[in-house]
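One chain follows as C-alpha cells, the form predicted alone.
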Amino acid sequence: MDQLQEPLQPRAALAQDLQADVAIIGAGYTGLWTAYYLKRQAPDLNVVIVEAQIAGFGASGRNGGWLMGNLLGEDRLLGKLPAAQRAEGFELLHGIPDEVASVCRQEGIDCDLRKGGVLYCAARYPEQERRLREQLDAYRRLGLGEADYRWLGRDALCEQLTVANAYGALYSPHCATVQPAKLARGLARAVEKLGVRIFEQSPVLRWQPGELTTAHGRVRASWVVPAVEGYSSELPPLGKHQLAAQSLIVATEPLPADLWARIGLSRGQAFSENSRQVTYGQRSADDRLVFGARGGYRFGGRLRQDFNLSADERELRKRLFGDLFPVLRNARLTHAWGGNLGVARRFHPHMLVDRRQQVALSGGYGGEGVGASNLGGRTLAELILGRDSLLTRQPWVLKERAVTSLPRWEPEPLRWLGYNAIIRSFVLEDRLLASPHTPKWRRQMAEGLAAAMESLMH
C-alpha cells in the first residue's frame, strides 16, 4: 500500500493527572469520530483521548477498507419499525459514506476514498445465486428499491468485475473504499486541530465512571467513553460483552494495467464472494488487489499480537482469490495484516448511554466498523450533549442503560467450542458446495447444517 506521508512517531504519553469534560479510551475510529463531532458541536468542551499504542493501531488502521452504509443486523432492527421510521433509518445508514467523504474534504484528509459501490458476487456455486436473490427479495419487503440494491446478471457483472464461474451479483451503491490507516491518522490530526489532546503509548490500566488510570497519570472527567472494541478483553467489564475476533488481509504487488483491464474494478468498487467464509476485497489506489477472509477466535478472547500472517494464512487467502481470478494465481503477496475486532453477543451493534454514571460507548460492529464507527461517533456526541435527534432515536441506541446490561457472551469453554463448531460447519459447506460432483442430498445437508449453526450466532 502507499506509504503514509507522516512518520509513525507516537505522540507524548500521559505523564500527569488531568481534568477533562470527556475522556475517551482508544484512538481508533470510534474514539476519534466521537471527539470530532463533540468538538464540532461544542468547541469549548475539553476532550482528551488516551491511546495504548498509536492512533489507528488496532483494527481501525488494519482492515480491508470497506466504508459501508450498513449496520450489522439492520434488517432485524429496522424491520420491526413502521415503514416511515424504517425508511429514515435506512437513509441514515446509506448516507454514512457520503458523510465521511464530506468530512475528508472539509478536513483535507487524503485516504484514497472512492465511492464505487459494492458487488456481492455469486461466483463459485449456484446456491450463492439463490441466497443472494432471496436476500434481494427480503430487501424489497423492507422497502428498498433498485436505487439501493439491484441484481446484475452475468454479463452486467462482467462489465464491472470478471470472476471465474460467475452467476451474477447483488450491487449496492452505498459503499466506498478507503486506505484505512490514512483515514485513522488523518482523523487524528483533524481532532488535534480542533483542540483535542491525544496521549499515545498510554495503556489504560483500569477505568470507572468519572476516571481512567494509566501507569503515569489519570484523567478525571465528567464523561468516560471506552472506545476499545476488540481490546475489551483487557478492560473489565467490557470483555464479557464484546468478543475479540480477528480478520486477516493480504495485498498483492501492484498489478499491471493489462491485468486490471481483464479483472475490472475501475471505480474503486468493493467486492465479496458470497459464502459464509466471508471473503472480501478491493482494488487499492496503487493497483494492488487487497483481499481478506474471516480470521479466528482465541480461547478466552485473547488478543492476537502478531499480524504478520503465517504461511498457511497467506496461502489460504491467495488460494481463495486465485479461484476467483485465475490470472492472479501467481501474483506475489507483498503485504499482510489484520486486526482485533470487537463482536457483540447476538451480533447487534450498540450505541449506549448511561447518563447516571455518565458513560457512553459504541461498538460490537463485527466487520462493518469503518462506516459504523462514524455513525457511532455522531450518535455518542448527540447523546453526551443531551440532544434528541434522528441519530439518537434509532433501535440500536440504548438509552439510560448500564454497560453491564449488554448481552453477555457464554463463559469458556462454551465460547471457544461454539465458535469452532460454527466455523467448521461453514468450511464443510463451502467445500461440498464448491464441488460440482457433490450429490444433491449432501449439498442440502451441508447447507442446512451451516444455516442452523449460523442461527446460533444471533
Ligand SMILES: Cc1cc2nc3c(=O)[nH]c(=O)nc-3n(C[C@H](O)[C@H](O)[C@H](O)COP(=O)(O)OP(=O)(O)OC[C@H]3O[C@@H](n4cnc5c(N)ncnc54)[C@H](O)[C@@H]3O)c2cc1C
Given for the second form:
Amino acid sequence: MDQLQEPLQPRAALAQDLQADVAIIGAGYTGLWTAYYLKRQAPDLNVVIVEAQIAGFGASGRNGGWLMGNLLGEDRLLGKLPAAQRAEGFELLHGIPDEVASVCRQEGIDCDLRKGGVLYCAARYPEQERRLREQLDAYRRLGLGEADYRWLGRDALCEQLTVANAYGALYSPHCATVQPAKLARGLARAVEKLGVRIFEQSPVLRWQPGELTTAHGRVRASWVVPAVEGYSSELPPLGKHQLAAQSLIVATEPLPADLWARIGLSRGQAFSENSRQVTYGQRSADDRLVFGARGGYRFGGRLRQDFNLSADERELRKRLFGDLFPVLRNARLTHAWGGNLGVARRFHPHMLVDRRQQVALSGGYGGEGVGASNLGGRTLAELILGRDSLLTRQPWVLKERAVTSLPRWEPEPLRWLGYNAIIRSFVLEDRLLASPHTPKWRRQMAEGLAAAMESLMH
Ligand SMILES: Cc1cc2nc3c(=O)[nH]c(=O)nc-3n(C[C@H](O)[C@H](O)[C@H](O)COP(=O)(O)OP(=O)(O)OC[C@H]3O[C@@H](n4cnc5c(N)ncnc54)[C@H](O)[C@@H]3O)c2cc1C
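Could you switch over to the form predicted together with the named molecule, since the one displayed so far is the form predicted alone?
The complete assembly is shown below, putting the previous chain first.
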C-alpha cells in the first residue's frame, strides 16, 4: 500500500521503565538512520527510539525533498584538508543520494526517489550568473571537476528547465529528490523490522547520560542519542548550541503534461534560484510544483507550532514562483506547510561522540539535512560501535567532546538583532538587483553589504 494512504495511527507510547543499549530521542531521519545503521551492523543491540509525536513529525516529514550529496559548510570544512583527504570527503558526501537509494531498494521504501541532479539557476539578475561562476571557480580550486559541477548556458539550461529570465545555471548530478514523509515513514518501518522499538507520543521531559525520562516511563541506556534538531531549545542543554529557524513551503495541484512540457524538470531535478534568500523547489512525482522560499527566526528561538500558512505567506510564495514561471501564475495551491529546523553556531553540522558520558549527537544541518542526516546516522553508528573509518575521520566529526563544548549562540537580543540585520541586507540586495533601473553603484553597494553580512554567519 502507498505509505501515505495508510491511516496515521500512532505507535504505542512509552508506558513503563525500560533498559536498552541505545536510547534515541526523536524519530526523524537522524534518529532513524542511526538506529538503522546500528542494527545493520550489530543486530543484537537493543535500540529504542522515543518520539514526542509520530515518526517524521519534525522537519523530516515536512521538508522540500532535496536529497543532497552535500553538507552545509563543506567547502570551509574540507577546504582546510590536504588534497587527497579533501577528495575523499567530497566523494563521501557525493555518494549520499546513492547510499539512500540503495537502502530504499533493499528495504522496499518507496519515497519517489529520483536522482536528476540539481540546477542552481541565475534566473533574475546578472549578478547571480557572476556569483555562480565564482562559485564554480571555487569548486574547481577545491579539486571538483566537470563531473561534479558544470556550467549550463541559457540554452542548455532551457533543455532542463525554462525560467522566465534565465542567464544560466550551475548543474550538479549529486542530488536526488524524494517525497520526505514517505522516506521518514518507510524508514520507521524498516528499523522496526530490524527489531528497533519506537515509542510515539512520548515527549522526553529531560535527559542525561544514561537516562531519559517521559511522563509515563524512563529508559536507562548505555548510550543516549538526542536527535531533536530544530527542537533543541526544549531539551537543555542542547538549545544553547542549536537554534530553531522556520522554513515554509507550498505545493500546487498536479499540473497537466502540457504545462510541464513548457517548464521541464522531467527527470526529477531539484532547482533553486540563486539569491541569498532561500528559493528552491522540485517537481513532485505526482506532477506538482513544490516550492519553498524564505525562512524565519523567532525571538528567543521560539518554536513555531502552527504551520497553517497565512494568506500572505502563501501569496508571497505564489508570487515568487509566478515570477520564475509565468505560466504558473494562476496555478492553484493545494498544500502549504513548514517546519522547525536546527542551525548550529558555525553554520555547519557536527557529528559528536562523548565516549566518557556515552552520548552521541548529529545535527546543525541548517536547511540541508535530508542527505546529511543519513551521513549523520551512519557516522554515529560507527562512533557508538567504536569503529574508526573514513566516516569517523571527517572534519565535521568531533571525537571525545562533551555536548556542552559545542560553540554557543549569543544570548538575546543579539541573535534577534543579528538575524534581522542580515536578512534585511539580503532583502535590500535582492530588491535592488532585481530592478534593471538600479544604478551600478547602488547594486555594488547592496551586494557588498549583503556579502559582508553573510560572512558574519561563519
Ligand atoms: C520546511 C522545510 C524544508 C526543508 N527542506 C529541505 C530540503 O529540501 N533538503 C534538505 O536537505 N533539508 C531540508 N530541510 C531540513 C531537513 O528537513 C532537516 O535538516 C532534517 O529533516 C533533520 O532531521 P532530524 O531527524 O535531525 O530532525 P527532525 O526531523 O526535526 O526530527 C526531530 C524529531 O524529534 C522529535 N522530538 C522533539 N522534541 C522531542 C522530545 N522532547 N522528546 C521526544 N522527541 C522529540 C520531533 O517530534 C521530531 O520528530 C527542510 C526543513 C524544513 C523545516
